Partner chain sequence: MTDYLDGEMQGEALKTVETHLAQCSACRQFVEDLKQAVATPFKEAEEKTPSERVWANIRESILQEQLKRKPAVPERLLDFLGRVFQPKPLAVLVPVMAVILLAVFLPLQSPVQKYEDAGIYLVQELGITGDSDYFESDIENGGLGTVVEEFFM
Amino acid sequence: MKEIPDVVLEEAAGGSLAAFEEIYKSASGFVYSVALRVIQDRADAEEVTQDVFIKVYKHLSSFESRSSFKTWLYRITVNTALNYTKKIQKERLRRRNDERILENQEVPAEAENRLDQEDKEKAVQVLLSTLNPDQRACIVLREIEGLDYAQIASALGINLNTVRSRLKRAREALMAQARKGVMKK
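Keeping to the form predicted on its own, what do you get for the structure of that sequence alone?
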């Protein structure tokens, strides 16, 4: 970094944007280089460089010429980079802790049971969809609703032997579909 004349520093401290731009052009490479060495990540070093120049702009009027501007800038850069690194590490640690908490949380038994029940219901619906409507009606009334054969015959207005044959064919078709792997879908 080339030496910045005191007059430029004074003008920038007084609010001159042209003088501050001259400081930025002279020192930004130096600041970025130092930040990169501390942080070891280009994108983060660019962000630190921006933060440093915001701090320089805000606090340039408090700069006293007891040390060189380069030393003052170096101190601001290193402190900003170290603080940034600590912030990033805390954020990463917080994220890891949050992930561990989520991983270790147990799913309530009722939610798990509800999901299992929904999966079973979907599997049943897939199997039922493979039956013709007459067979489906008989199976639903018998296996899901729990009606006996006589009640099914009465509800559907068919004779008892028709109920028996539809249920037999429906069960055979369901077993064949289950063997084919329809339930895996």
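Would you mind generating the form predicted together with the partner chain now that we have the form predicted on its own?
Since only the chain itself is given, any partners or molecules it might have are not part of what comes next.
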């Protein structure tokens, strides 16, 4: 995410739509990517992105520029995504299973010929799908966004030991998934 100048944040907080659009252009990719990886559904991730930016617009005037805008945005994004996930968990699970069936039917012809970005992205999605939403959020913030434990704890509103134990369990699950893959080959 590009750094957003304080003056842009202040103008947006004052109600400037042009300034807010600038914030959106700088941060929407980051918000959407985090939401997509936690939720694992494009339409839902777009809805969460929408919710996140409307929340940001409404509360920007109360945001203190002394703290990091990025950390604040992480917190809103991850919490909105997790709440959304919990709300629609059953529905999403059913849909994802349907998509997986479709994916399994489509993949073989292409997969062996090329290892392009789409395949890597699919691998990421498959790995993340083995985790529960809380573990997923931790892994996304740690491995993709590069946050340290203290930043993850702050973004998720949990303590350091909880971050540590969620990452540990997530990695155990990912290792188990990797072993399964090796055994299949």
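Please read all numbers here as calculations on a predicted model, not as lab measurements. For clarity, a rigid core is taken as the largest C-alpha set superposing within 1.5 Å between two forms. Numbering follows the first chain given and starts at 1.
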item: Per-residue C-alpha change between these two forms, L9, threshold 2 Å, rigid core fit; value: no
item: Cα displacement of I139 between these two forms, once the rigid core is superposed (Å); value: 79.2
